[in-house]
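A single chain, nothing else alongside it, follows as structure tokens in the form predicted alone.
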Amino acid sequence: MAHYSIAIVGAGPAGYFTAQALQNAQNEDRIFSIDLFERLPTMWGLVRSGVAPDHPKIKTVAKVFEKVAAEPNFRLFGNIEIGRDIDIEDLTSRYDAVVMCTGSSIGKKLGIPGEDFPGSISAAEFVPWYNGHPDYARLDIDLSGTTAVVIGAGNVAMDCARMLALNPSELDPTDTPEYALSKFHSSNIRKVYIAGRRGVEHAAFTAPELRDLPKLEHTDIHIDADQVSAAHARVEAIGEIEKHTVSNLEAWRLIAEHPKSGHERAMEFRFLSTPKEIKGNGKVEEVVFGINKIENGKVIDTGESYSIPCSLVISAIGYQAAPINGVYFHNGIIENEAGRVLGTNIYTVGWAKRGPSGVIGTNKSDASDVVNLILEDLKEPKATMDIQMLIPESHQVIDQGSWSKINAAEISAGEPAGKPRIKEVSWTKLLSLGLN
């Protein structure tokens, strides 16, 4: 029987499912050994510091990753930040194969004039901020203005923009960070404006998503009807729709014809609107919007603009991978070949992969595709020593144990607030925990 050393970079939705395709690949002729390396002392990726607080469904996949995490031949590095701790060369030299699920987390730029202003940032500090992520939680996000702009056309976006127009207090039962919490209970804002450049038909979001913003019991959601008819009306004269488009814009006809209450929070969405400058005395005051119009299926800058007074814009319109010492990136994913880095034993699974698209699930599919490369792949299984060795005794991992404390220490800490946990955002502390 063969038995093959595998190394996974990154403990979010697509190393865990990578570990799951490796365990369910396992047969009388080959067995897996999996190590599992994470930057942070806590797990799940954007399971646990990307899924929106409100939407704790979505979160339950996390059962799951500690299914996988309790089979035999499986370890968790937590801690361990490859590239500072060990270098990618370790891996390579030790492992048959490695896995890098390191993901994006760096938010792409808009380029336009005052995009530095205080009061403009990205989705990828927003989205970590109010989700505790330990390297987030000191930002100081201002919310004392009344208007909120999003710009971005996907789920990020949407959650963005939730999180801004939402009652604070239905965050209450759930996960929220105190600090966020807190945040969100004084904020000003009551309307929030989401802006996209092309068409409603284009829109990212999942209809999920927009069918449950009806429901949302404290903020009005207002979108044009007419863009609504335009949309469907340009789909309509192409032919054939996709089965998806059909759904969404059936959620945005419920939406456009849902009534409104008259509450003092609302949510507005802009479409053709692309964003052309920030304008503001040192600081966001408002945003500079084209308006385009869609001819023959492309978007088209009509040269007239109009804007929006606002204190706060938060960028949603993509992410990139953060870069890695001893791997090589090209326009923001590591560069690779269906999952393969050629000419190596590294191979790469979800958003480091294929960019921000898609959603948890995506990720099983694609470690499942990925994982048959690498079984096509293998050789003889390496000798190797033990990369424990090159861990200095000083330097504290994060293992399937530390981490099962850490998990119920803040599991414990919500049960009497009613809360399904209450994070802890302080890395001394999460390490502390991880101790006891």
Ligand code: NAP
Given for the second form:
Amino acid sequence: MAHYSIAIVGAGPAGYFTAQALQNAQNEDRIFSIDLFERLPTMWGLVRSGVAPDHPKIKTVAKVFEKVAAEPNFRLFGNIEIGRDIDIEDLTSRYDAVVMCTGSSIGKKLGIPGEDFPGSISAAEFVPWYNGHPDYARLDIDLSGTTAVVIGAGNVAMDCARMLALNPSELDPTDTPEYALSKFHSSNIRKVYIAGRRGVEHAAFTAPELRDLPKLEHTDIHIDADQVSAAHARVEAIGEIEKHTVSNLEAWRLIAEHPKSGHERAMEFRFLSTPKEIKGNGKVEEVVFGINKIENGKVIDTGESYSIPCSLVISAIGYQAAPINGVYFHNGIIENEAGRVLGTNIYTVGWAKRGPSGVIGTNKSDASDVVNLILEDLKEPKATMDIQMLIPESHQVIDQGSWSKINAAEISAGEPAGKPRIKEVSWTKLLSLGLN
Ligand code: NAP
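The form predicted alone done, now the form predicted together with the ligand:
To see the whole picture, the full complex is given below, headed by that same chain.
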């Protein structure tokens, strides 16, 4: 019986699904001890700090993560940053394999003039802000103007736009942190534009998210019906249509046909619009878009432009991984081949491996593929010295017991208000909840 020790870095979906795949790979010949390291004192990665608060069903996957964590071969080391508190070499020398599940947390830049004006932010800041991430809770998001523009045609852009455009009373029963909830309640934003640079048919939104839009009770959704028909015609002219494009176009048709109620709050989709410049007098005042057209399936700049006056711009155009000391990154991801970091016992799963794509469940198959590679590569187990020896006694580790205390305290704080939880957003207070 071989007993292997595996370190996983990052307690998000990729990390927990990797632990689960390792647990499932145990048999009479091999067992695993799994240590999961997390920089934050809170767990579940994007399930806690990415998924929009008005989508609570998606968060129920956390139950799976807690089941994985309850197994006797699992240890949690929260409030430990690899590359700062513990070097990557300390992991690679002690563990049989190290799996980096550290995600992508830096928003890609538009690279246009005015992008750094106050009032222009990245979804990589706005999303963790409205989700109570301790590093972003103190951001001052200005919602005093009436119009916001969200750039990008993916599900993150959709989440940002919806959070700005829905009636904040819809957030009252959710786990939106108190500071963000009160900001949304006093927000003056009434019109939110979402701009995609290509055609309706090219948008990266997924059909379930589109189909949910007309269900918003207090917000009208606008899309030019002619643009939807034109996209339909273009797609039909090509011939073979991908299944997701068919469902998306059907969802767009329903959105276009859905009766508008004259709500004060509205979301409007603009396609074939490339952001060229953000203009203003020391702060965001308008976004200038170049107008595109599609010819022979190609997106072409017409040379014409239009602008949308606004006070807030959120760019949601993708993410790249944040650097970690001792790990080599290339093009925004950890340099890897199918999850193997060649020449090392390091592996990677999730957005750190493949870039910011797929839904939470995608990480499950990704994790199991990479665990199969680890199984192929494993040799004699290392005689390891417990990593605990490297952590000073003065450093508070959030182990599974401490995390359970934080989790339980948040859930019980939410009960009187009928909320799933009230998130604690101060790092110091989270650490003290972990002690109680
Ligand atoms: P995404 O799906 O890749 O969408 C990025 C969007 O940004 C695309 O429309 C892209 O347009 C656009 N873009 C990129 N560079 C641009 C530029 N310079 N100027 C203008 N537009 C630009 O990424 P995401 O929205 O960040 O989402 C990441 C992943 O998380 C996706 O797989 C998504 O489905 C998933 N997610 C899922 C949910 C959910 O299931 N509810 C919620 C949130 C996120 P082009 O196509 O033209 O490049």
